[in-house]
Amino acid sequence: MALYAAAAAVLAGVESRQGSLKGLVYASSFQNVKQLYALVCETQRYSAVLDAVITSAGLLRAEKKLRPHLAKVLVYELLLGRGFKGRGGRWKALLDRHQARLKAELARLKVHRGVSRNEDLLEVGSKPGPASQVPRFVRVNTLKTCSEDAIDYFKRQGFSYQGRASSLEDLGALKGKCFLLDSLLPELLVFPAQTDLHEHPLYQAGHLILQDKASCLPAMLLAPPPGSHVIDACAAPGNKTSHLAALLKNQGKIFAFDLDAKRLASMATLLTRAGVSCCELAEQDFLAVSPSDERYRQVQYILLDPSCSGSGMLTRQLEEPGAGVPSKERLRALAAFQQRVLSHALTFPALQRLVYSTCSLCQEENEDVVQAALQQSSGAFRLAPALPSWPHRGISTFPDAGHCLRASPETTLTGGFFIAVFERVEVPSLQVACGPVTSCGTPPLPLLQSDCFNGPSCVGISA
């Protein structure tokens, strides 16, 4: 019942312009914000259909105590959602009294419009696009379990394991209770689009992280070895932070910063559930963090995923079907902030590798920001050619922009994303060479896919 009341409150707030849908969801007291967000987005997407059915069935005339926004949420769940499945309490009993009439009115609406499927009732701008076909990616949290055990668990639940994916077509063809292991990330499971695992016991216990494949790439490409000191500069809501902790095996230190107190509190809950013990959270503006601070003298790795327009976010495409490109004014303001924070991050003295990422499709926030930061660094950093086999590359607006990678529902069956990997051009008193060990006794920096072609690893040799 709390879920439906919270969804109704968010819908009412959006209608009265109290805030954005996403902001109101996060500001609510409902604990499972992702479940709430999904329900509100889908209810809003079918809003016109639900209004027509509710009016034709005379629901609000018959139930005068039922508020319109709550009625819309409940009718969505009954006719178009998952059904109440033991939930709903007195609201389920109320809807049961009108169930036959509501279903009849939905069927009549389909006949009137000459369609057979629910989604065909939507206006053109609200119909599911490529975003709705993106598979459900599930990262196995290796701090608590392993891929093999998670796969066995799902198989015991009646899911059919199809092995490791070999192509994008394999991912797009998933249906029913089938799932795959991703071809690139060995800890990433892939389920059919719209698979809901928010109530799955492995998710609730922190063994699984519901995280899009593109969102998993920044931590994977940063690749800090266990024992490293890492900064996650704009950390909330925390999925990438938990991924970094898994790569570190909880050995080392993550300094995570974010200015939003509520998001940081949610992040703390997520990290606790995921078993993360190597992270130090700070409600602080990363731009105010001094690179000369003694606490960060060992930081060699920085993950920077700053605030952006979110134009590539799958949830935004559901929340605002047909939403256009952000205004030029907003893009200029965001890009200016992104450039400042990226240039600031590159001044940390021990930094060896930085991953810059956004969930934006806009060149102003991506290639333009990267180009400006490279110019400002005066040759101290270069772009590493990250994942050369990735099919969608950066826009060729400057030399080496193709070293960056992009992602989108259309080209990679993921959310929209941009990633650039910066690496320091040279380390004082060190030369980079290929070989299995370090003569100076320091651990080698982790290898990007294209860093070295003559040996298994790159190591530092004292000059």
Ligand SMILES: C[S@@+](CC[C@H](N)C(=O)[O-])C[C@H]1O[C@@H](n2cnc3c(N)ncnc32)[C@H](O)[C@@H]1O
Second form
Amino acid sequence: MALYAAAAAVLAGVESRQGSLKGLVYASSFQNVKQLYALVCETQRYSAVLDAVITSAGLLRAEKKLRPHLAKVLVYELLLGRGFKGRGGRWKALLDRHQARLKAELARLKVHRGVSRNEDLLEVGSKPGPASQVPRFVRVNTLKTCSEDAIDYFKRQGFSYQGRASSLEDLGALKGKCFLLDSLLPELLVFPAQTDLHEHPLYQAGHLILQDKASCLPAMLLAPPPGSHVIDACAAPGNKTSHLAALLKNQGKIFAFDLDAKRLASMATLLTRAGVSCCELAEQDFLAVSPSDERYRQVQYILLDPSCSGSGMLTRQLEEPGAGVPSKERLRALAAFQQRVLSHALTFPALQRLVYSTCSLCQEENEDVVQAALQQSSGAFRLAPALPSWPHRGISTFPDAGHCLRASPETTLTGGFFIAVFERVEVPSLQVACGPVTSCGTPPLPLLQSDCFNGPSCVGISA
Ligand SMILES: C[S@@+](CC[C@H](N)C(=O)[O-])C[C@H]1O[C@@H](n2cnc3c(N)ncnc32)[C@H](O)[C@@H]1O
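Show the other one: the form predicted together with the named molecule, since we just had the form predicted alone.
Whole complex next, starting from this chain.
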């Protein structure tokens, strides 16, 4: 493996807590261990500087095929390291095209921070961590209002509306009383980091839900149409349940389960405030919910967001970098639970689509759990490519792992998150009809490259 690709792989492994830097360097197939170790160490040391330069130069937007970790390594080498010295191949040619802009952005950063040497950019206090740069995302609760009305309200309060974002850089550049509409979710408003809206009347009235963008993706990707039956298996405190209810327009049914009575109580308050009327809450172990129970006969959609280490949570990352790293035993126990609960969910007879999500960065709770569940389902389910244009993908530990998506402050300006979308492969129905894909029992997702497994015009109709 070439030096830069190896360094990017190690960097990705370190950031997703797959192992120590040293361990991953030794585990890589790159022979010059010393050289690889030094390059990753230095890239990591300048991580915040590199993020700032890459973002303001718009590099990832211009070069869609360039993955964030590789970009970081290459930009380090170009601007702060020893230069490519004959290495780099096609990536060097690509970076050469952006060289002037990248250099200008580094120079601008130095002027902005009032320093002259690259080293000085590392001073403590001069580099706020990426978690503190994540914007404040606000989901408009469409059960109570609409984006236009919420935008008008903020404008009347003196906020300046900047329109719909066209890139990640737009979100990162927000300042003062400016706000945007997110480029992906039409009901998501974006404010500068640290904007506090907990006392805002629209929030208090349930018109707004303070919810990170990554945490809005599971319900969006599950996309249950109005009228359908949905299970939210581990539901409290209920942000995703209220999002599901908004997508259902309160038509259909959500069966929401959680074990924790206290969390369920605050969930009941949240749902009432949000105007949710299609949800049945139950204080129950989801593992004890029988898939053959008549009540769940029509459940085609399951959202599974089980307990996890929370290693991607912004609050933990803000406390202290690395504070969320769980012990090996805790990880093993969590992963075993997640695997059981996911495999259980996949046994519901009418299930067509399931979204599995965690706010963990650990491969053990994410790709490993998904791979084990796929194997256990013996081909009944496959992964659908979730938001193919999303820049941060699952770690390639098995062939379809890239269909999963990951999120992090560094790569997507959100909290750390992982999502996998399962779709049934076999149609569990008595009838098979031919017609346009849009008449599928489970509607295809517009944002999910969902090809119909029976061919472009054959669709199954579930019983
Ligand atoms: C990550 S939180 C869910 C957050 C929620 N989806 C949201 O968006 O607000 C995980 C939840 O799973 C619940 N839980 C853990 N084990 C469970 C089980 N066996 N059955 C049902 N709920 C469970 C926990 O009490 C916790 O509230």
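Rigid core: the largest C-alpha set superposing within 1.5 Å between the two forms. Positions refer to the first chain, counted from 1. Worth saying up front: this structure is predicted, and the values here are computed from it rather than measured.
In the core-superposed comparison between the two forms, Cys404 has its Cα shifted by less than 2 Å. Taking 2 Å as the criterion, Ala373 does not count as shifted between the two forms: its C-alpha moves by less than this amount when the rigid core is aligned.
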